[in-house]
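Single chain ahead, written as structure tokens, the form predicted alone.
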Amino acid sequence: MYGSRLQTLAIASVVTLAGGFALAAFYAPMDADQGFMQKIFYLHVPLAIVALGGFVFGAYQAVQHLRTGDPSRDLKSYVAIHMSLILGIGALVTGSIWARASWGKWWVWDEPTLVAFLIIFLLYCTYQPLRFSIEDRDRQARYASVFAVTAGVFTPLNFLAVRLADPLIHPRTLDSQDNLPGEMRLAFLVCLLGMALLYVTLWKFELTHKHARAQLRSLKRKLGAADAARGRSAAPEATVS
């Protein structure tokens, strides 16, 4: 179910990657200030955006799930924040490393930017501690989908952020040709929809693999409720005997 054209969109993921990539590397002319270092971008910020926007996406599987009751849509809220999380952790790396690479420091506590997305991050980071402490699976469902629409409409804050903040370190490079000449924009968007892709596929790719455990599961109570009722009608024929 959750496994259909999983193969074609992992080729289409790593095709569209390795493409922007190469865009990035050999096509997009180098920065004159930072040089190659600058090629971090094309990493960074898609890993960013996509990570965002899968916590979007986790809050609206999440709103669907309280108004329906449907637990699929809770599984799905629940995966799209952890692929989410995997990719923030890629970010706030990436980040990390250009930062040094282009401000000597490995963190500028007074860039909008950067504090908005790891107050998200480290928001998120909550949602798993709260759901498993809550042992009863329906109380653990809503809990855990209240969390995500209510974090989920902290997320654009993000993006207001930046545009908002009078003191900005960190550039609007999308705001402008001038900021993404041609070339680097196009190497960026082949990357952004790579990303995109790599995190449908991660996503489909985890909710198949819980499926199929959640169908394991289910077929060995299957079994080992009739070993034992065949245990249980042997048992008076050795009796009689």
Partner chain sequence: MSDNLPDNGGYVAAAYLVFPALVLIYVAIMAIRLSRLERDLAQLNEAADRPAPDEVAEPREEVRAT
Contents of the next structure:
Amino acid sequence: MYGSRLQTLAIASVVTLAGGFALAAFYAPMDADQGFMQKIFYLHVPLAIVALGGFVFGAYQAVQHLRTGDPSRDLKSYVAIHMSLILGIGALVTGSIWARASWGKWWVWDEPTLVAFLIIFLLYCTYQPLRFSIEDRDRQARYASVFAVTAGVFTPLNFLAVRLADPLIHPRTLDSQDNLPGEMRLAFLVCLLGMALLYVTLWKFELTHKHARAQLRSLKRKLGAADAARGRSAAPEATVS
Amino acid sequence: MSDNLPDNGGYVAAAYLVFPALVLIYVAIMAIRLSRLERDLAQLNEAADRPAPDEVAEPREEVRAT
Amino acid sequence: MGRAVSALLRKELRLELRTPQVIPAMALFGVTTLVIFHFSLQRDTVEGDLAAGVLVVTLLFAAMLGINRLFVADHEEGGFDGFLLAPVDRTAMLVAKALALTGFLVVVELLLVPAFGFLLLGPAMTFELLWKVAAILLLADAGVAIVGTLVGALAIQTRARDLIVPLIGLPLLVPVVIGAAKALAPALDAAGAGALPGRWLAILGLYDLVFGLVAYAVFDFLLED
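Starting from the form predicted alone shown above, please give the structure in the form predicted in complex with its partner chain.
To see the whole picture, the full complex is given below, headed by that same chain.
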């Protein structure tokens, strides 16, 4: 059952995330350069890190899918990438707002982290169209996994290339963890943990929904009720277990 | 934005609004899917109350066996 | 495996020699793109990073044409079925296709780089400059060929392959674009060719290596059934 421990996870993520944001607002000191604006950091960076982690997690599930042929792994990979895309939108929008606040422009090309993230986001945006354009379900699952593995490997490589491409003129939020004061780092880590918990919660939530729907459909078939013809879909079907 | 907020507070507020907005959009989508699930379940419930004629015999035999 | 690869490679080359389709199309498209760059940039000559960008983009878009066509013959004429029936390692297909695509790219570049030097490039084409450009482009070609083979094989079974190839291929090739453009910029500089930037060649080499391994690991799954 995918739904087990969903409640605990949901409560844990709400508590951690709320605690992290509270720490960010009241406990962490004001940034010397950026002032109040720097508070976006506690939302934007965890969003981006968790989204990237989710892509890599999706690649891991895809590897398992290719190795074992277990269709539930494909479903997990699909949902992981799906959730990462949602968080990715959040990371791009908050990053853009931050750029506007600190450099006066909605988009800056010399912020390599943002640019690298955009490229990865654009790549993953093709995941669903790719799935949708393959009719055979087995092949859809297999090809999607090949894509997920390739894109998962691409993620760190792309960061390396884009980062090197620009001279380091802006403060690196990720590298600068050693020069983050202890209070800031604590708040940041709690926010990151909360975001990761939220991601896992949403991932399990979506999986539970897909599983419930698959079970309902199978029950319908057993009771002989008219099963609505299932059209072509990008989403993999959950297996009833 | 507000007078109580320090400089550029509006941007911070906007960024922190984006996040709940995203989550709420997700909740709305899940709500639509949930209502669809509910409708399907209701249909199933009805179908279970009025079994199809050719399936009538089966449940009775099970009842006798138990 | 060596024999299977050489047989497949010979098949590709013979196909292209008998009815030249891909290479002329790529070359023509490339030259047209150079002309379009001349008008859209409104420049008679380019140099430095602008020249590097123009050359890389032209070659990349020409490569997209080749990637789109790479598996079409196998898909339509049953080449896949024949290959899958043969008792050979499936990686042979990957190696042969990547080599064939590299070959096509090299031939196209042999035409396009002189055309670029003739039509747009500001600094004169010296032997030293050509040697540097060739080294950088070879590394870039390897990356384009590996990723192109992977994406081409991925897209051929989909209903919208002409859309899928650029949509997946272009973002995947961004590191190659960055590496090649950064490495080419000093070589094409008007002030006299700078040294080859080792860092960018290393990035290109790393990219080729990593994606070579990835393609080796996952390519089999694209041929199953």
